[in-house]
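Take a look at this single chain, the form predicted on its own, given in structure tokens.
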Amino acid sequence: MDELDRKIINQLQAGLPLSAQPYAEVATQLGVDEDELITRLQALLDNKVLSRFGPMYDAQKMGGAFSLVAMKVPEDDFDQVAEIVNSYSEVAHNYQRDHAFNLWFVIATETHQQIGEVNRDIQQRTGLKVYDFPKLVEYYVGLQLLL
């Protein structure tokens, strides 16, 4: 990453402006043209510097619920179990980890009750125990890269 990449990341963490041309506005603030901003942002994604770029919604602030969930999945069954987990629209994303709890995912629903329902259904379909880790306290860490 060069200095402009770090500036792009720092700037976009504050959000995109609500306008007809948000990328053009951010590009102007950064002193580049819109095409360069979009090209660099895509390169950051392609090179896995950024894992994703998009809005973050707080389900609880919108009246919904979410929870972090983990499973201990036998390695030979991992792809099949991940496919089952991914089939639920309530599953926002999942990650494979090198740990006894090797499949982690986030469930976002309209109610807390639905989290339990989805977890029970996943457990029934996979035959594996589902461990629910609801958020107790939320911390916000603002990341700003040094220029």
Partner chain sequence: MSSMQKIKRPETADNTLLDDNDRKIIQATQAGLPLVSRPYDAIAQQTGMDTEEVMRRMRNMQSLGIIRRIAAVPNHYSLGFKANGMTVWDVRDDVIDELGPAVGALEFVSHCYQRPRSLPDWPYNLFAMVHAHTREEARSLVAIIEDLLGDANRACDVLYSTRILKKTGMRLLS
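Take the two forms, find the largest set of C-alpha atoms that superpose within 1.5 Å, and that set is the rigid core. All figures in this text were calculated on a predicted structure; none of them were measured in a lab. Numbering follows the first chain given and starts at 1. Compared with the form predicted in complex with the partner chain:
- Of the two rigid parts, the smaller turns 23 degrees against the larger between these two forms, judged by C-alpha superposition.
Switching conditions: you have the form predicted on its own, so give me the form predicted in complex with the partner chain.
Just this one chain is shown here; partners and other molecules are left out.
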């Protein structure tokens, strides 16, 4: 990753204009040509430096529901339980964390009711308690990382 990649990442975290040729506009700001920007962007995605590029949708504003859910999984069962949790298409993210509460995942569904259904299902299949931590107040969501 070189200086231009860093500039591209910084610039594109802030956002791309919603215009007919957005890459050309950003390329001009960065002083490169459009093809170069698109090629670099593709490479950053291929190399997993970027996990995603595109519109960031807010499921809640669409009328959907999100929750953060945690489980305390015994070490020996961890991979098996993680696999069960990952098998739900409603599970968007899943992280292992260094703690007694060692499995943390985000459920995204269209209704609050569905979150409860998925949680009950997981609880039943794993035999483990599922702790639901829906957000009560959002104080800040930034997601920008300056390189």
